[in-house]
Amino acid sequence: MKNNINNISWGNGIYLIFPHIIPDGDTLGSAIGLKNFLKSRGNEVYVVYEGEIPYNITFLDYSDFYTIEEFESKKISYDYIVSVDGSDLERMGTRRKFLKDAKKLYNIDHHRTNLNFGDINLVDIEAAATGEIIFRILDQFDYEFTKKDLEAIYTAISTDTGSFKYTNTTSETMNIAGRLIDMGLDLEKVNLNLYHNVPLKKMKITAELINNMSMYSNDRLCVVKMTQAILEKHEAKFSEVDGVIESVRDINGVSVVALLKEFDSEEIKVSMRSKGEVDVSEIALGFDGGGHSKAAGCMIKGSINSAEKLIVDRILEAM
């Protein structure tokens, strides 16, 4: 993988940089370090980003980042296009069809499930987070980081290590965290931001959640399901309850969590996460999705209901 950073050819031009849809803290912190470092090889960069940003990110630096409508309205011409943190082309939402002008396509990410779809891809399953890898672009070309680099590529590690609680932090993931301590980083502010920041609505919906969830295979297995009558209920939106699946999983006993969000009547996003017991990424590419061993996800046509079933059939069968 290494080999692979060192030996990569960056071409001149106009970039367009792809967070995945649904977008989290590592696809997000890898798109702005990636944009900077691009931007300061002279180049024109534009991230364009579908879905809303976690209200627990806002806080990072979001300079020219566009809307798949307000990137349009501008009518560029591009040269390249650099997918982060996305294991496949439909992580990219709609924003495929911007592919067939792209002179060149990369492919940045760590997930074990991506599908090498770029004409350049940079695939490290060993890292614990896309944003290691950026990092380490970075750091061969001898970048000096910003405090928003600083801020972005922390974000990305912490977000994706659960702040290195995760069997995929290693010693690499801790010793990047340091030089990213030692470069200047305010730590306070980023885990302020990340991890004591939580709206009140947020705790009155996972109360909600956890008192009407349900429990499966004597109570190793945990469904939650956040409907659109929940959101409305409370006026929240899907980017304000991420991380209630955490919450979740810390249950003693629990093997396995799912978590459903409705997104419409016929369209669900499934999150789940496991202690070990059960390999989810596997469970997702079976409906198309992935992830990693013990965090993957997935989109299920039907109703809510539906995608219950189809997923705790799966989720029972592995275990």
Ligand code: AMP
Given for the second form:
Amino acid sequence: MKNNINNISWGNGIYLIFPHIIPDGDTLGSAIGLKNFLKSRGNEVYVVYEGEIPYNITFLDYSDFYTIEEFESKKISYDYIVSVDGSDLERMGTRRKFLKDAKKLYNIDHHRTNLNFGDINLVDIEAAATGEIIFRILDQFDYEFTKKDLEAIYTAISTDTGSFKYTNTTSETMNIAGRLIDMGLDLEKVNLNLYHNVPLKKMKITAELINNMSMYSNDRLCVVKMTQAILEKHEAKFSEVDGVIESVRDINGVSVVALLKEFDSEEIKVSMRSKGEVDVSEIALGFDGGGHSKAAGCMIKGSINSAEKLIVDRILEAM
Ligand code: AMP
Ligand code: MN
Ligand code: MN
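Form predicted on its own done, so how does the form predicted in complex with this ligand look?
Starting with the chain above, the whole complex follows.
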């Protein structure tokens, strides 16, 4: 069923909120805002997350957040599950096992590749971030935003728009940001945490990846590989090097970037960014992934070199 913001019914009971796997600022900030709103309406709410929180998003307030193991040990029965910022059920990872015991599944998202997998689907592909949709839900109910909500929702919108630089940014995006500032957002604090807080090892790894990147099609396509070996050398985790791809995309003349992350020797996460005509969500869909025209991703089974070959061939075809 397709829904809009006005005809969504929020049941009373116990909610689980699921940010997507490999969480980012949008899914985490959206989960926090929605969680506080649902709690203010008298519901019990648990955010069950999977994967590490990126270094620059750790400053948000994670009360009521549980890992799968922590949540299972509480033996809680629940009524509703809400997926935030996830385009398909795969994005729930192993938490899909919780679906069979829920009365209703809500799907709140903004990806053009969303499969409308919920009983209630609130999918707005015009929204720059899921955080925008969450803002509109809360605003519609005259919810009283706390400082923590303001930081969470601003983080969601700012990170998914590259700090209001990407083409998904609309006047509505800016209006919402303005409303958050009017309500008392500490803009300096949030921006320091999000953008001026880079671990030195991330800078060093970025430099190393750029020194070793492969370039194709008159340097319009760049491919960088984040291997386990590089992480080990710098004693870094993936959550400490989030966002490296943005530096590569910024290079003059580059049209498409692919970043391959070697999760293990047989599982590669591919992130893609486009600055030109190529719609990277189409390429990601071809590998059962998803995303937006200018930012998309997928998982590829196999070695990092075989994944590179597959993805480069597909991108070059599209260019
Ligand atoms: P990332 O490259 O992980 O920053 O993701 C870029 C965009 O693509 C985000 O909107 C993600 O939600 C989406 N995305 C990344 N990986 C996948 C995937 N495996 N399946 C569906 N969407 C994805
Ligand atoms: Mn996301
Ligand atoms: Mn998003």
